[in-house]
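First, one chain by itself in structure tokens, the form predicted on its own.
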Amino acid sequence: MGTIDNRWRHGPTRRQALLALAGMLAGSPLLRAQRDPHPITGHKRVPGLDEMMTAFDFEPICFANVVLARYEYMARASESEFTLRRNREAFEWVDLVERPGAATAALQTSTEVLGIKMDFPIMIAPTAAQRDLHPDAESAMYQGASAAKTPMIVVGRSTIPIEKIAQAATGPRWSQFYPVQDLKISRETIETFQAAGARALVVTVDQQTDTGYERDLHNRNLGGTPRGASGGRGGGAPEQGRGGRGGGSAAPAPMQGPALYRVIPARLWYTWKYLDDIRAFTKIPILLKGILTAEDAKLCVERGFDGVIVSNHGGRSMDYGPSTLEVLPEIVDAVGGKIPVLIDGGFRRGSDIVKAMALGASAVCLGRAPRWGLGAFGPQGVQRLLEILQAEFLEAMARTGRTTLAALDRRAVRVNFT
């Protein structure tokens, strides 16, 4: 038998010709055969931007933007990330104490702070790798920012010069700069910084040892690049690199002295005497970033400091610490109003911020939110998630029945942090 004939001996029949196609009409979307049991086709879309209704709802959109390494370096925090959980369950043990005869149009929610006047006690946090999220990176979040007439603190290592940044809007700026050993090199930065325009010094004065992402260990089973020993759990100092984005090829170098415990040495040198010593060249005021208990906040007031931010790195810092709300109430205690004490840390609904003020916060720093605005629709996210996160708090704050930051105090809250 030839090919020819090899070949029809073998080939399909008339029949089954047309079964087969049939069966492919039966299923072309084209003819709307196939019924999708889910026929709402909004669901398969990606929402606009004036479809975002709550800051969560930009978090899944920027996921989708961003490649999983860049994300979760975002995303992550310390060892077991009890504390990044914990600012947020924080929240649910403070409630609001509902009383009427407040009109959002009656609220008056501007203040001011260290001379910088605002609409309301909102600002952006600084972060680090903000061109991971837009190829603007820093400028693009200082634009969204300044559009919602929100103040901005550049994170003082950016991925673009601070000279670009400041370029880019007019809203009021504040940086923020990690202590550097070297005096000389710590009055270059500082004075770079004033001279594009900042009006406040942000020290971040936490962080002394390496961080454990062990959600590093678990996404490198989901395609990510083994590390090598020397990245340990958490490699590097972890805001000035991207600690664990994946390693070399180059065996890595043993672990010894304190690395081995993942203590910075280029940090732990951090003291009291290099803040008097910068004091002496920086001509604006400096507010010190990581302050989480009443003795430390005592001495950032007698010391002569101009305010403080309780912050705990966002859970990054390190693990089973408290949240930044519940310490909140014994440093403003502390400080007894002498200075401003500014609060970050899971702030994610405008209601969280108004509980953060009637516990006596000056304002609140906003960190992975605006991020991922940023991430999910550029400048304009940003401005978007923060007009609605304004927009929530003008709600909540008309709950409360105050129609004053001066108004809203412990009284209009309920708190069961025990």
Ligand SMILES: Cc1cc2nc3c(=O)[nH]c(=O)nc-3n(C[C@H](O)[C@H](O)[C@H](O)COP(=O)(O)O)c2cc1C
Given for the second form:
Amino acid sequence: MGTIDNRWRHGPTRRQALLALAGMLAGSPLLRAQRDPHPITGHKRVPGLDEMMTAFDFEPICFANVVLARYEYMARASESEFTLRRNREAFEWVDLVERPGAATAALQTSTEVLGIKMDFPIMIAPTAAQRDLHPDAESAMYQGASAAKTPMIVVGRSTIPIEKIAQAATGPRWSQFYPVQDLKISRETIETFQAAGARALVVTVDQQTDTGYERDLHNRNLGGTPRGASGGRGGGAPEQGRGGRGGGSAAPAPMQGPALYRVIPARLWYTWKYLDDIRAFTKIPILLKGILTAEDAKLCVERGFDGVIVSNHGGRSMDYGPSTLEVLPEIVDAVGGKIPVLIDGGFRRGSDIVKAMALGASAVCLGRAPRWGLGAFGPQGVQRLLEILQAEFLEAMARTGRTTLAALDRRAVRVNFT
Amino acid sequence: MSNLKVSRREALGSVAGLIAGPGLSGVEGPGLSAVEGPGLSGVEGPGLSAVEGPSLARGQVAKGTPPPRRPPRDELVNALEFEDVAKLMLPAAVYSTIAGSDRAAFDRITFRPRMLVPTLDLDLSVDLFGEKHLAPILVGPVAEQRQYHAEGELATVRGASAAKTGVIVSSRSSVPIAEIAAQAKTPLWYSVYAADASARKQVDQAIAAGCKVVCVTVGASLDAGRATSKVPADWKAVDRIRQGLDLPIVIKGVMTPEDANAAIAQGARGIVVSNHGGVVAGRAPLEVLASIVDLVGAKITVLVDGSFRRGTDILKALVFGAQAVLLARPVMWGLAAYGAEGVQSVIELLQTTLGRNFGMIGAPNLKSLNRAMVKVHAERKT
Ligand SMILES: Cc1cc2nc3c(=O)[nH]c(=O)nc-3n(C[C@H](O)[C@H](O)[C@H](O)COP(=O)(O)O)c2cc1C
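Can I have the other form now, the form predicted in complex with the ligand, not the form predicted on its own?
Below is the whole assembly, all chains and molecules, this chain first.
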């Protein structure tokens, strides 16, 4: 990076002079033997924030900034990662039907979901362990999101206390919640979120047990921690990020049920009844996140919940589950407009979001993409990334010739799911 | 990455090379490779690229590359990774007898997982011919196992017993059935080829050694004890083997409704839907399973084999109505790689991922599975 030259130009300190000398010596054959046998070569220059053109541009920079095992934790997914790949593939099975007649300036993209007004149907999905990406973690994400006028779903087990995150910015905010069997603890947690200003509660109902992120398991050998590996062979514990507030059952289980198969019992106890119980003391709307079938979506409506998020946890729940985009139509049809249907999973471009809106989504949540922004450039990165997606959304919507979200219907896309 | 156990610095070094080159995010970003998402390698799962590459005879080291490292057993996280280690351990000709998988049929089936179904009382057990099995998994018959590991079938049954799993012993075993049976703590079945002239004699020895079920493989022509091509099932030969036996008979190699009906007519209590590990081209066993279950599933026990490598693969067969799945090559990979302990690891990994996916799909046991839990996708033309 030419750093040695620059230092001389500004007048060397004793330390810098020594460093420069060391640099010269490093070229000698004597010292070569001591050198890193695998130097980082090739790409020398790190692009700046103003050079980011698409969401994808942020990922390599985030990658370079983040501890490898923690990058892998974010990027990877369950088992074969079939579902992780399928989430992205599904966008190739849906084409926008182009139609002239809409200028980007004339587009109406604002919407309202459960009382929250937003300029674009875009939100931040709840993701654990944001400390991996930036020292200000969820607070920095919230600042970036608010600067881009994007509502954020704050992860339940945030690495910064929710009260502190709440002070970092002013944009609309929901809180995510992983059920814990103890109703008293559930109530205390939910009341904390409400008191901190959460305007809805997102209850995650998928990822019922160990996730089996195979790369994470390998990373035991790269200094990563296997998350609750069972007997060194089973798999990682369900997502907790770091410093989770409990939740998984810690007591040694007798040899029956899941333990017979080295399966972590974790959240295998989930029931609809539990959700009815927490609804009794929850004062804000409740959305269920992780719904993938029309049958479950219908149950959400019948049992009086306020919204669903079609999600496979970014490929991190059941391997060989469907992509979210391909099941969106059946869920939208099952819900019949009675409650909002949000979706996440693999959204990286404005056109991806337009496709989901055309298939009937109420809004789209972004998981990994804003994490790339945060890891690459902090809150400014989050803001810039969201603005790029907003601009892309306008362009893609204009191509469909629709000027309002209401007009963006299924005829705006050609669907080739099998 | 050039090796599984790399230092962080090495990992960063090699990964940095990838950044400079093909990039991370895949198809879409400018100048990025065809690798989607985080798939740095493009290989399914994390992969053990370490032990891929030119296949080496034992003790031979390719010029210019560092000697391959055999990772400690518990570094491996899925059954497929055992294949890489097996390849490392075996001469190429031996490895070729257990190489590969056909994954296409599995990739055309996705799940429809149901949420909020409690599965804390998870129970994968299944009853087969009066015997309770911990999980719907059996080790399938494989001939001549000493070529994969010095202890051969003895290590296989020890590993399978440790994993509480039954084994189908091949009549072409490299260790006498009585010695194998002496090591087994789980039910043994015995497998003969209908085409084999000495089949009935072998069956009598196996019964004497305590085998509980006789599995007769039909429709395969033999070469050195291995199926090499598909031939019409020889029901007369089955009938000769069956005479006077009071053990349950299972016919292995059924791929059509006609053969399933014929097996019933022969008095079989079960069938294994199988194409002899892909020797026969055409539809995969998983693809014909549902129609065969519909036809005969109420009358006899339907088992299946063919490229089952993951817990989700097994779950798909169970959803279609199979009672259990046979694993052959993956168990041999475990055997070749680590002996009895490798066999145990492979089976336990599959039990665990199967159990985990019962939790994910919302089914506490085999009875709660139904076909609305999967979606079969048409082949995509590209
Ligand atoms: C690193 C990471 C951590 C996550 N943690 C949580 C979590 O704690 N709770 C939750 O409901 N979802 C969690 N998710 C899932 C996201 O909310 C979202 O469903 C998913 O990331 C969307 O897919 P995408 O990453 O492809 O956009 C996490 C996802 C990632 C990538």
